[in-house]
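Taking the form predicted alone, here's one chain by itself in structure tokens.
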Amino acid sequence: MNSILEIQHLSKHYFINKEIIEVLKDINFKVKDDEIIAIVGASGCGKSSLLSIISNLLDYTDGKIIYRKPLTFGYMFQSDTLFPWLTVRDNCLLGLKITKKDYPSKEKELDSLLKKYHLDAFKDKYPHNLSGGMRQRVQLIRTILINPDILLLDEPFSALDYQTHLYIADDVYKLVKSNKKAMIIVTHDIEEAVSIADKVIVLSNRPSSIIKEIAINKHNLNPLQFRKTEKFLEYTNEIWELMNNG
């Protein structure tokens, strides 16, 4: 696999009340096509800032980001970004309309995804009619439909109950792999990171630097299968120790 994105010596400072707050310090890693990367670290360490920088939503202070080819990003935020005046169907299609892609040709795919995620009966409803987990699924469908080169997920399953969380995480993994996409997910959930990622990047406390990159060898198991193995526990314990000592 070739790298499609490379982060070199990246740092980020904020200026708050005439004080410099250093959030990210000398971050270096590569993203390969068909690779899932999970970034873990304590709350407030700069994980979300890093995603925003990668997608050009936020400037960085020092360093360099090298895009090996023109890339499109699908960003699924932690907070709810649905428009209350649009139906579920129209919220799902919004990304296609904004990017001016041919959304009529995607209607069959949309219907399939709505059925798959148990939202087909709600397609003409509005966000206030949905639970938090259902709203997250609508955001996921909207992100999938634009067919980005890299999916960026910021704590995407935090609003879901545990069973739905496992099901959708497993499905996202299969979707990304079957379509040979790259994905970067930030999470505080170590088990989630280990189960879904090909590589876990462990960040220190702020100012965050990379403590360690850990390659996860699943032996071709999907996330649900891998959670049942001894190796899953070994990786989880290793990352837990790194975060506690970092």
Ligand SMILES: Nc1ncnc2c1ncn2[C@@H]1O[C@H](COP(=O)(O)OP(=O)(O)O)[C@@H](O)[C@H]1O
Contents of the next structure:
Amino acid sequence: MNSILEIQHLSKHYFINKEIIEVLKDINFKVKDDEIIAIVGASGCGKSSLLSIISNLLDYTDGKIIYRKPLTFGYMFQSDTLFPWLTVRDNCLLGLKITKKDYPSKEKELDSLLKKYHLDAFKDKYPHNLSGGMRQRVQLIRTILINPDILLLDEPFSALDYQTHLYIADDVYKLVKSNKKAMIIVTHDIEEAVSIADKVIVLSNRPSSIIKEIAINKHNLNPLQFRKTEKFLEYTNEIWELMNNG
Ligand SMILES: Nc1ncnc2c1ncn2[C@@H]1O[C@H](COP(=O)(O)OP(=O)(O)O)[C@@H](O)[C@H]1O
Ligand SMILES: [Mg+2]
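Please supply the coordinates for the form predicted in complex with this ligand, as a counterpart to the form predicted alone shown previously.
Entire complex below, previous chain first.
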């Protein structure tokens, strides 16, 4: 239907010291233009590799990816990618500058995000003044401000304390839904995946293939509300079982 990208029979091997490490094996899924997909899998199963492949930063070994239209990506890496010599504000605006978007018109949006994510008092500070969780929020703002067709978030809330995590995940969900954009989030956190996604893709251990694709029907509840339901527990239990037997 209105899929913007399709991944078909995708495989990825790495070569280390003449040895082949088989990471991804025959991965297939589609992404619709307004869909939130969460990919869950154990540490080391190839989630970050998959996001890098989708964003064209990393080659794959076999299969193909079909892009139905030219897409802009907003990729938030798992590792800390802030520049130590730039202030919080300039780090936030960096993505816009690189993509040559008109950043002066984004100042208002930036101010509102800084306030919402409790960083406004730090906007003229440098990354070394910030905690890990704060740095992660700066990276998130930088990615959101680009307003891409598809957000690719690699464990974006991992450094946040539990309360902040819940609040910001909820906010990102509302933002993506209100802009009718697509998002792929990878995480090892089953609850995070179930609460935010329209579809959860469960990966096996390496070489990773898809154990199951689960449509999550949230009945129009946002992540915070959905977490309080019986259905949420059922989905998380189902995925937990799959990952432990997969
Ligand atoms: N550039 C690389 N060269 C060789 N091996 C790599 C490289 N990047 C990742 N790997 C290996 O591939 C596997 C999957 O890594 P990764 O995609 O980071 O998994 P995840 O994000 O699920 O933790 C790991 O065993 C990792 O050591
Ligand atoms: Mg990773």
